[in-house]
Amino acid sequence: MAEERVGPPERRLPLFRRQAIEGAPGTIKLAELPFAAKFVLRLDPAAGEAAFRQAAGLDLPAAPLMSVVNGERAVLWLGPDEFLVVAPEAEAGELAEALAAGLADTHHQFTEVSNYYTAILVEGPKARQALMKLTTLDLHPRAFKPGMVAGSNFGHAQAYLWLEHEEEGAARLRLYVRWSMAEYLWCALAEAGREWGVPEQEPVAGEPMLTESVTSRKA
């Protein structure tokens, strides 16, 4: 009997079974973003901001709940001394080495979470309204402005929401969620967008969706 050859394991995103979906034209679109380098940094800004800037090529957020972007790299404020650093996947090793060297003399913690969080893109003129059905965050434009970051529950999933930018009322937001909750949140977001024509998404493993948490919060 011929020996079966097994190739190397294939690395897949948690939502690899899903395709980008959208509602009626000019309403809302959902998509999982490609692999990216993600690191959680614990650092006292007063003690290590200069060293971080030199190593990473960008500043730490100057205010709570804000972000800093330089090219394809970004730093998101998660807490007074906690930040999510995002960069292209190809730069993961280079960035980790640069920060290890640059912060060697500064008390800090730097942990890679590239395979812990995935990012779901929610964009369009109805993106804010759909998300409002899943969270108690105040997402009105006067309260949640471009560049802001906030952690909260979205339905039954905890995630970090980042408003990258907004043009003419069309917002582009990212939700950073644990891989284990990505399927649930994807289906919950689709349910929240049903009134604008987003197609229904069934859980791939048949898990109960507890959709009352979505319908009870509709605006």
Second form
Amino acid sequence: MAEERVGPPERRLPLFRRQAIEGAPGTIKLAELPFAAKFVLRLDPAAGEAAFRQAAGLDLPAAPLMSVVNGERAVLWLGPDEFLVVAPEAEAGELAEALAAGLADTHHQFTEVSNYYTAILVEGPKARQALMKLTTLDLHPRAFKPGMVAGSNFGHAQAYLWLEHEEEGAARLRLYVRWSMAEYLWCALAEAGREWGVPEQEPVAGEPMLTESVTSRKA
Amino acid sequence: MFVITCPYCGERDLTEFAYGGEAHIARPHWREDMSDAEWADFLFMRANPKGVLAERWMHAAGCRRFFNMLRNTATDDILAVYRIGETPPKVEARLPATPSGEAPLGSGNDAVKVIQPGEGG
Ligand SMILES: [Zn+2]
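Next up, the form predicted in complex with its partner chain. The previous block was the form predicted on its own.
Below, the chain from earlier opens the complete complex, with every other chain and molecule after it.
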């Protein structure tokens, strides 16, 4: 029996109750970056680098804690043989097929985590300072440079922080966090941004798991 | 702040790590005549020295890899960090530096004798 899909598509967002928020102009901005295809790839770079490049169209990071970007695709270093592959949602199937075929002869593991992690964008000249309040990572520009990825604790949530881009002191960072911790981390980030005028975010307790309640919310 | 150097990620705060107990304890091959004592020795008996101990740690919030560490349990000095499968490097434990013979940091103030692996017991 085929079931009809009920509910609005934004129901798939871990942070579907949240709108992008920001502080005073030129300080900090928070937004969820939804609907990207994400894969965790376990692969010995020495054995599978060439095959990966052929299949995915970009290199594996050459050094620990680094990332590689090609267009809208990116590969983030998570561990010595573990990488997060990010691509636009529409390319998920195509990428998975290409990697399965390309890495068929190499010992590897490839897991889709598109709905396991979500990404929170933390952007602006105060982005580093806001994040410093939540983590023990050294986020000084001298230590945490553009392109770097680091897993750490942010408040009580484990997440991977990626400094995607930085220009004239304005950093664009992404936090890859597990779905169940996204709501918490969102509120913690908003709290960290309060001094620059980021609006307070009320934590939402419990989640309506039934699509009907979401539909009625929309009505 | 207690800083641990992950062999993959570099210097990170202690709160990112999980402790994995004593390192280099090999699970014995099962034999029919293996005694309970032998099995218990593998399961429960640890060196617990006051001095240098080889330990396993895991970078739980970062790269999620296990690695080994040589730590002086009397002073909390981290003497070496090395990857799984590597041989523990030779280290020299720092002797207590204070006049009364106690360690400047770490565990209590009994006269600290630093015991090297294989010594004492
Ligand atoms: Zn690490």
